[in-house]
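Just one chain follows, in the form predicted alone, and it is written as C-alpha cells.
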Amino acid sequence: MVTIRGATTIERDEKEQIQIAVNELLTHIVRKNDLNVSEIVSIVFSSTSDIHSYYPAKAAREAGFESASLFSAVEPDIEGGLPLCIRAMLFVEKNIDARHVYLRGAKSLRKDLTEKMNIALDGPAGSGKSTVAKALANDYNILYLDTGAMYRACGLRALRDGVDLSCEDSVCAMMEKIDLSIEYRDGKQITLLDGEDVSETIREPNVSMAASTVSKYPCVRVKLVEKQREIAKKMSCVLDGRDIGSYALPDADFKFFLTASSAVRAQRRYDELTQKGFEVDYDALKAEIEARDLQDSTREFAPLKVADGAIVIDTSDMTVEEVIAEIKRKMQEKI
C-alpha cells in the first residue's frame, strides 16, 4: 500500500470551485503516478475551516472516482495557515515511488516538489556526499549531478597522457583539447572521456589524488563549473563536491556541508574499495585522505570550505538514513 499526498486551493468557497479544484488535483495525481482509478483504495480529504459549501469527497465521486472509499474532514483553525486549502491523501494498491502533487496556492506548502531547486552538498572525501546526494535526488525525483566524476575524468586524462600534474600550463593545455561529456542513461550518470565510458575507471584509487591535484587549477575548475551551472540552470538537481555552495552555485536554494573524522572517512572508503575488489591499505588510505583534505582546503582558487549559509552536519556517528532525514528536516524548516 502506497500513500500519495496532494493539496490545492480555491479562490472562493463555492461548490463549482471545489468541484473544479478537486477534479484537477486528482487528475494530476493519477497522471503523475501513472495510476488506474481502480488502483485507488481510498481517498481522505481535509479542508480548512473556511470551506463549508461542499464536501470535496462528493466532488471526487462526481469526478469519476467511484471505486474508492471517500472521506472528508474539516481541519482545526491554525493561526497563519494557508486559507481555502483542500488536502488529499490517496491510498493506492500499487508498488510505486509516490509522486505528490501540490497545485495553485498549495505550492507554497511544498516548494521542494513544485519549484526548480538546487541542493548543494559540499565536504571532504568520504563524508558521504555522493551516497546522500543520490538518495536525495531519488527521493525528490530530480537529477543527481556527480561533479566529482568530472574532475576525476580530468585526472584520468592527465595520467593517461603523462601530463606533469605540478605544471599548471601543461594541465591547462590538456584542458583545451579534452573531450569530456556527461550523459544520463536509465537515470544514471555516465561519464564519457573521448567517447569512452570511464564511469568505473575513474573510481580507481590512483585517480583520486590526480583529480584533487588538477582541480586546484583555475583553468580546470572554470571549465567544469561552467558545465555544472548550465545543467543546474535548466533543472532541479543535487550537486556534490568541494565548492558547490561556495563557488559553483553560491545561490543554491539549499546548502549543506557534510564532514566526518578522517578515521571514519578512511574506513568508509576502505570498505567501498575492498568490496569492489581493490587491494588497499587502510593506513595509506587515511594518509591520502588527510593529504587531499589539506590540498583541497589550502588551494588558492575555490578551496574546500563551509559556504556562507551552509548547514554543517557531522556524519561520523550517523547512518545514511539519519543524514538524509536531517537534511530533509532542515530543508522543510527553510521552506
Ligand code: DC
Second form
Amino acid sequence: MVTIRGATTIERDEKEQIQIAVNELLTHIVRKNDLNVSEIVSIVFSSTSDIHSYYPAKAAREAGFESASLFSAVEPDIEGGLPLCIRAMLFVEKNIDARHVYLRGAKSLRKDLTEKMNIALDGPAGSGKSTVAKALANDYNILYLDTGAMYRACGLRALRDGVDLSCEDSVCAMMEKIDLSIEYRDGKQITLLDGEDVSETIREPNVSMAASTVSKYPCVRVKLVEKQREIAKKMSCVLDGRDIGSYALPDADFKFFLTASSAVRAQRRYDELTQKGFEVDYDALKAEIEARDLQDSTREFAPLKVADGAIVIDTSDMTVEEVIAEIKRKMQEKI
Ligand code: DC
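Structure of the form predicted in complex with 2'-deoxycytidine-5'-monophosphate, please, following the form predicted alone?
Below is the entire complex, every chain and molecule, led by the chain shown above.
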C-alpha cells in the first residue's frame, strides 16, 4: 500500500471551480503515478474552511473515481495558511514510489517538488554520499549525478594508457583526447569511455587513487565541472562530489557536507567491495581512504572542503534512513 499526496487551489469558492480543480488534481496524480483508477483504495480530502460550495469527495465521484471510498473534511483555520486550498491523500494498492502532485497555488507548499533545484552533496570517500544521493533523487524524482564517476573514468583512461599520473602535462594531453560521456539507462547513470560502458570497471579499488590524483589538475577539473554545470543548469538534480557546493555550483539551492570517521568509512567501503566480490584488506582500504582524504583536501584547485552555507552531517553513528530524514527535514525548513 502506498500513500500519495496532492494539493491544489481554487480562485473562488464555487461548485464548478471545485469540480474542475479536483478532477485536474486526481488526473495528474493518476498519470504521474501510472495508476489504474481501480488501484485506488480510498481518497481523503481536506479543504480550507473558506470552501463551502461543494464536497471534493462528491466532485471525485462525479469525475469517475467510483470504486474508491471517499471522504471530505474541513481543516481548522491556521493563521497565514494558504487560502482556498484542497488537499488529497490517496491510498493505493500498488508497490511504487509515490509521486506527489502540487498544482496551482499549492505549488508554494512544496517548492522541493515543483521548482528546479540543485542539491550539492559533498564529502570524503565512504561518507554515504552516493547512497543518500540516490535515495533523494528517487524521492524527489530528480536526476542523480555521480561526479566521482567522471573523475574515475579519467583515472581509468590514464591507467589504461600508461600515462604518468605525476606529470600534469601528460594528464592534460590525455584530457584533450578523452571521449567521456554520461548517459542514463533505466534511471541509472552509465559512464562511457570511448563508447565503452565502464560503470563497473571504474569502481575497482586501483582506480580510486588514480581518480584522486588526476582530479587535482585544473585541466581535468575545468573540463568535468563544465559538463556538471551544463547538466545542473538544465534540470533538477542531486550531485555528489567534493567541490559541488564550493566550486561547481556555489549557488546550489541546498548544500550538505557528509562526513564520518575514517574507520567507519573504511568499513563501509570494505562491506561494499567484498559484497561485489573484490578481495580487499580493511587496513589497506583505511590507509587508502586516508591518503585520498589528504590528497583531495590539500590540492590547490577546488579542494574537498565544507562549502559556505553547507550543513555538515556526521554520519558515523547514523543509519542511511536517519541521514535522509535529517536532510529532508533541513530542506523543508529552508523551504
Ligand atoms: O566519490 P568517489 O570516491 O567516486 O571519487 C573518486 C575521486 O574523484 C575522489 O577521490 C576525488 C575525485 N573527485 C573530485 O575531485 N571531485 C568530485 N566532485 C568528485 C570526485
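All of these numbers come straight from a predicted model, not from anything done at the bench. By rigid core we mean the largest C-alpha set that fits within 1.5 Å across both forms. Numbering follows the first chain given and starts at 1.
Point to revise | C-alpha of Ser49 off by 2 Å or more between the two forms on rigid core | key: Shift of 2 Å or more: no.
Check your understanding: With the two forms matched on the core, what distance in Å separates the two CA positions of Gln275 between the two forms?
Key -> A shift of 2.5 Å at the C-alpha.
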